[in-house]
Each structure stands twice: as structure tokens, then as C-alpha cells.
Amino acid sequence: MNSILIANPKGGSGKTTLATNLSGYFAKRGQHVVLSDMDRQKSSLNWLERRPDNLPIIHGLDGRGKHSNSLSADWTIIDSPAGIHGEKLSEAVKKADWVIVPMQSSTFDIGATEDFLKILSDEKAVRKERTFVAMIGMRIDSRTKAASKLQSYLEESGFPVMGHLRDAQIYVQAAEQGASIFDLSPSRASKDVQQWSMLLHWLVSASREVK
């Protein structure tokens, strides 16, 4: 099983967007996918409830309590809550093969995430390279000074940067339908799908080597 934790202590950073779209991507590839939602708001599980029957199946799991991994998944995608820290963070990181940290370009987002990245780099699983961490920019307008500032910050974070996703209504429209952008027609989604290529290549190529 491959396990991906989506984590950032700040609310609204794009965790659920990443979690649901990654789940949609792997499901479309014919993989057995479990989407585990640790957030009490259940945004990911609510997205699953809206998912049409004709789209590839994704299994939902309430990840707030301790549970055994009874579902033998090819990929488990974990949508973590805002403010995750301490023992809950350590336990989630230890169980994950990858941690993906979404970030937006505002000063508030950068400030809120800075301490989290320091804590993350000190986690035993990360230090011993049993869990790998990557960053991704969310809702980015590449023409702005804020985007340039975020790019500089990400490059200095010590973790690899796996691209930037633009601020596009297609994500909102897909989410309302319980779909990912990978479930949409190429004529609608090709521009945005291309922005995922670096992240997806990193995950798929490394999945052959993880525990």
C-alpha cells in the first residue's frame, strides 16, 4: 500500500483539493483508492457523497479515530485537519510514505507554515528518509509578486517543490460534482492536468520503491 498525507496547519491551504484530485487520478488509473478524512468538517467525505456512480470508485474512511487498515488499498490518501500537531502529526507522518504540503502565496500562509516545516523536518520518519516530503503551490497567479515571493520561499524550504496549481474555477466546478479534474474531458481540463505532471511523476515513479 502507498500512503500520502496531505498536511498544513493553516485552514484553506488547499488540502482537500489535493486529496480529492489525487484520489480521482489514481482511481481513474484502475487503482484501489481509499480517501481517509481526519477533519471533523468531513469535506473529503462530503465530496465522496456527491460522487456519481459512473465515475471510478473511491472508498471513504473516517480517519479521526484509531482504526486498522482493513481496506487493502493500492493508495491511501489522507486529508488532515488544520492545526494538526504533536502526537497526531508524528503518528500520521510515521504511517505515510509521502507528505505533501500545499501552500498559498499570502504572507499569512507563509508565516503559518514556516514553523510547521521546521517541525516536519525534525520528525524521525522524515530525518531517516522513511517518509518523503514535498511542497506544492496552490491557487497561484504566476504574474504576481506574491507568487514570486512564494517561489523563493519554497526553494529555500529544504524540501522539493513539485509545481504550482493555478487558481481556476474548474476545481470548484469539479468539486461540486464530486469529481476530480482527471474525471473531466481533456477539452475542459488539459491545461490544469498538465500542472500536476511533476507531482504525479514523483509519486508514481517512487511508488515502486516505498515500503
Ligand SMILES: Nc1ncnc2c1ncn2[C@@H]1O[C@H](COP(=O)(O)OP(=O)(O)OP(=O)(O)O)[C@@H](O)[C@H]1O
Given for the second form:
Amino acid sequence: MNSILIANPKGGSGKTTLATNLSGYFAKRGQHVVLSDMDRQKSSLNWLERRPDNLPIIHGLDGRGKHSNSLSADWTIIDSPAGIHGEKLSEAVKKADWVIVPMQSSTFDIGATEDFLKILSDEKAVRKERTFVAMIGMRIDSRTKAASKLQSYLEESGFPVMGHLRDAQIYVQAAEQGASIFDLSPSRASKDVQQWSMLLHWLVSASREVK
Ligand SMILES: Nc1ncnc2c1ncn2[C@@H]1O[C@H](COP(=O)(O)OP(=O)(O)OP(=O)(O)O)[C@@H](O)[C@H]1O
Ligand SMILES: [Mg+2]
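The block above covers the form predicted alone; next, return the form predicted in complex with this ligand.
Shown next: the complete complex, the earlier chain at its head.
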């Protein structure tokens, strides 16, 4: 069982987009995926309800209870709520093999995420290298000043940066249909799918054996 926590206390940073698309990717590979939703807004579970039957199956779990992880799954992807902190955050970090932090490039986003990264690096599981943290830039237009500011900020954060995803309507449209970009035709999605390669490679190469 491999478990990935998606976290950033900043609202709207891209957690659910990351959680649902990662789930779609592993499901497409034929693996047993549990999407665990800690958010009482249930955006991930609502996405699953919209998911058509002909797409690869993803199992939903209400992650607010004690059992936010699934032992039988190849992958448990945990979507967390905005504002997560304190004991709830520590518990979730401790249970995860990876924490992935999606981050946008505005000054507000950088400011709001800064404290969170300090808290994460002080977590025991992270210090002891039982849980690994990585960052990913969300809704990034690589031609802008904001993008290069984010890039240098991320490089200084001490955590690896697993690429940037551009701002693209395909994410919004896929979400509306209960799909991930990996479920769409390659002719439509290949440019965006490519931007996931570093993150996916990192996760797959370090994962525990899956069927
Ligand atoms: N790369 C992208 N391109 C275009 N739109 C995006 C992208 N990533 C996220 N969005 C959109 O941004 C909005 C916020 O994203 P999302 O819901 O994933 O954030 P969140 O961190 O889960 O928010 P919350 O803190 O409220 O749970 C959504 O409408 C989503 O469709
Ligand atoms: Mg969300």
C-alpha cells in the first residue's frame, strides 16, 4: 500500500485537482485506487459520484474518520481540506508515504504556503525521512515573472519540485465529467499529460510493489 497526502492549507491551491487526477492516472494503469476525502466539502467524493461507469474504477472513502487510509489498495490518495493544521495535519503526515504540496505563483499563495512548509519540515516523520515531501506548481504560465519568482522560491524551500502544471480549461472540463486528464483522448490531453511525467516517475519508482 502506498499513500499520498495532498496538502496545502491555502484554499483553492489545487489539492482536489491533484488528488483526482493522480487517482485517475493509477486507476488507468489497472491499479486498486482509493480516493480518501478528508474535506467536509467532499469535492473529491462528489467528483467520484460524477464518474461514468465506463472509466477505470476508483473507490471513494470518507477520510474524516479514523481510517483515512486503505490497507487493501495499491494507492490511497488523500485529499485534505483548506486550513488543515495541528494534530490533524501531524496525524495525516505520519500516515502518508508522500506529501505533495500544490502551489500557485501569486504573492498571496507564496506567503500563505511559507509557514506550512516550515511546519512540514519540522514534522517528525519528515525529519526521519519516513514521509517525503514534494512541491508542484499549479496553474503556472511559464512566461510570467510570477512563475520565475515561484521557481526560485521553490528551489529554496528545500523540497524537490516535481514540475509545473499550466492553467488549462481541460482540468475544469475533466473535473465536471468525473474524469481525469488521463481518461481523455491523447490528442486532447497529451500536452498536459506530459507535464505530470516527473511527478509520476518519482512516485512510481519509489512505490511499494503493486499488482
Ligand atoms: N491547472 C489548472 N488549470 C485550470 N484550472 C485549474 C487548475 N488547477 C486547478 N484549477 C481550478 O482551480 C479551482 C481550485 O482548484 P481545486 O478545487 O483543485 O483547489 P483546492 O486546493 O482543492 O481547493 P479547496 O482548498 O477549496 O479544497 C478549481 O475550479 C479547479 O478546477
Ligand atoms: Mg479541495
